[in-house]
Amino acid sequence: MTIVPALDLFVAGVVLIVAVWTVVARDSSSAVVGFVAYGLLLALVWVRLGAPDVALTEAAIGSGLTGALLIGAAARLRAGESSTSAEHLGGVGRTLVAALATIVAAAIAVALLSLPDPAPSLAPEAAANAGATGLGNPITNVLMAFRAMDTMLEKFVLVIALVGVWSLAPDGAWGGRPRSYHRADPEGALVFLARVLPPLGVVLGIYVLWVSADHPGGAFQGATILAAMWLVVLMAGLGDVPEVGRQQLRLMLVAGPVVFLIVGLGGLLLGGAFLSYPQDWAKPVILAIEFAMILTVAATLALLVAGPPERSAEP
């Protein structure tokens, strides 16, 4: 066996190893570590099967957002977690949930050995047709041509989501801010990284999403890095989080779905069908998508992470 066949073993192992350890951690912030390790192994898999959009997208949504996200929710929660941390499973309980973990696993064995072989696929037509769109990047055709309908239903699935996080603020504070973040020391580190950082990283976002017609990247891998930099801006306290009910705010918020959906709409009026795009302008109306989809993505994601409106709206 050579070195590179080992390596990929060993890094199957060490997945495997450290999805127990999510799994079966009793400390919520240990589980959040362990998901956060498990995602960037993930991403690092990827990259060995020869996908680095896949290895991109979870490493920034996957293991970055989800993972933010975790930490607030464990730091949250922590004060009520030695109240419950003597509530254990008895042996009936314990019994229960392996039955069904087996028969779950069972079931998801039979399901894939009773594939047909080979499996049925629309690789085929869709590299036949993938030249239509102008793209290079066949992850990138599939995403905005293929499954289109998806593409744009997830986004619209990111501003619901917002909105329900939103919700939960309290009545008084509704239309407000999310809670401020500490001012850090401005001769500390953070402070320092949050004033070099932001520039870099509003390119290195753009540039993201520019390639990703014909190289590997996408909106929502830009949006993230965008989203990653203003947060970071945020912890540093060299900025604050705009009011939820700003309309600049929510212009934003929508722009993406908006966009994609008059889009369309076009292709349903000009004799086509929903989200066909016309062939000669197929790659530059995809890009003016995706340009709208990162403004949306990256302040929805920057949002989610801020969480619910905690102070009243200034007068």
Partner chain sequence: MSETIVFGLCAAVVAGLGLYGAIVNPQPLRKILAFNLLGSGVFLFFGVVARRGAAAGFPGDPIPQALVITGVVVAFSATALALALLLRYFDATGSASLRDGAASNAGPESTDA
Second form
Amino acid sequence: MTIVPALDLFVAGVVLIVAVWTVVARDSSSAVVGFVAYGLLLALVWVRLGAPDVALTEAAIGSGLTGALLIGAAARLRAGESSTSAEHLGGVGRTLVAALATIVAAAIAVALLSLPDPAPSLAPEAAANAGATGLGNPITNVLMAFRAMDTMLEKFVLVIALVGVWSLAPDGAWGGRPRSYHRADPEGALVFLARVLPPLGVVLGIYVLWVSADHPGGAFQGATILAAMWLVVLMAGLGDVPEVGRQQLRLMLVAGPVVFLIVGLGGLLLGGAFLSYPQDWAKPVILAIEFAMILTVAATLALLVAGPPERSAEP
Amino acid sequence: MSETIVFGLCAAVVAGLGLYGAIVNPQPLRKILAFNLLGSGVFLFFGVVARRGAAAGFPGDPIPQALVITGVVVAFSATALALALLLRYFDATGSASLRDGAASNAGPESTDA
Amino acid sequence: MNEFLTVMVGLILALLALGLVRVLRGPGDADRMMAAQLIGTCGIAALLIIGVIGDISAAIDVALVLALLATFAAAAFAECARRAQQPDTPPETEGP
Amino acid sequence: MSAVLDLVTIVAVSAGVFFFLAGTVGLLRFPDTLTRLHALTKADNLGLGLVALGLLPQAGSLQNGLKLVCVWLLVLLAGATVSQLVAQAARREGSSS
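Okay, that one was the form predicted on its own. Can I see the form predicted in complex with the partner chain too?
Full complex below, order starting with the chain above.
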């Protein structure tokens, strides 16, 4: 039907308008709003590209958590905005950079348009080996079984990033608590939200994880929703971030990756290769890893958004 | 197959925009924003390649899609680290731009507070 | 039916782009919150219709997550607006 | 029967888009924050509510239909909270400036 490309043109057109807005906008706060809208529209693009799992990830992490990070940073940097000097790149420089950018864009476009007609694809292999794990969702198969090494290393990357963020704390607040604490005013709207939303969010997070076995979903997307709910509680002032030096918190943060590593080594011992699952135990083992993973990843993502410690340890 | 062409061009333009914004914009926050834009353009590139490789009953080749999911998470942690660095630099020097002349007087006494 | 829905999505996305203009004209925090909320709702409506057009039932799950995170972004905006208005008092009172 | 359902979809979705249009135009044209807020909340709950209502007959299963209603309820909660917060922010800006 000729009408369907019009839909794609609409979506792509608005995505480009918002992307140009994000780069060109005058002050950074409206650029951040543009970026949140951009992340949202990207979820639409991913649904049109037939990848609902990635749409979930882009919506949850791309526009949700990244948006919150940027909103917080833009608000804190607004004070310093006046002191920044004018553009340091002259007119000639900008046209040169514009030319470079168009060359890169053209190269990407040519690379995409000149894909051979039976485009190279690993889908047949993924379909052939889908039986090994008994999971219906091909992407969860790839993430947790065929390329389990990537997913495990990704968790270590998250923990390392958190160590990096925590190491940026000023000396006085070492091992203290991130974010400044404020008393929650009981009848505020934010407090009402922080009481009503988290239960719904937790149910949705676990649903997204549970459904990922056979339908689009995933542990990371579920973890992002749980992290967002904890952050709403923190923003409303109903709870306080645990101090960074606490032992249980650090153990919990490392638990996810270590469980994954232990299961991987277990696969090695049981005669298979590293990270190979015993034949008929694949699905329960994968679900066990994902449940252990969702809590630690949720905590890590929330603490990444909370940022480095700013106050000393006492409450 | 029309959406692969439309979104392929969209991915290319977004990547170019991100590159342009990352280089031209003086403020570090805007550079991080533009860098995220560049990242999402590259991920869209993966998405279009996955869509072109749709076979064996899948709407799209699952391998590039799984790589993109991993990539989005890693991109988020990189952005979190970059923003933490920027905010720490802003707290230490009181200015949000990295121009050498701009490191104003607030430098020494606030770092050891 | 799909043709009608496609035209509707086009309209909604045009309105979404218009919503951004409000951010340009009224740079106050309140306007930014409202624009983000409207953009979120327009995005969710467009996503629901696209899910029906392409017959992708997972689009509703994505819309659910987006609805949840639209609230989260609004909370982030609100907290920054509140923090800009009155700086935080050090927590000399007892802990939570 | 399906013709009637399609008719319901067409009428409800176009009404929903009309409210979106009214809300966006209101957001752009109205003079001060509180009147804009009035327009925004109409676009939110009525616009999305009618679109969701219009899509109910097209939704594949009952589960999808229930999820559509959940999406609408969640956006209602979001809209209510944002309206409160925006009103507080507007009042604070009003009183301080």
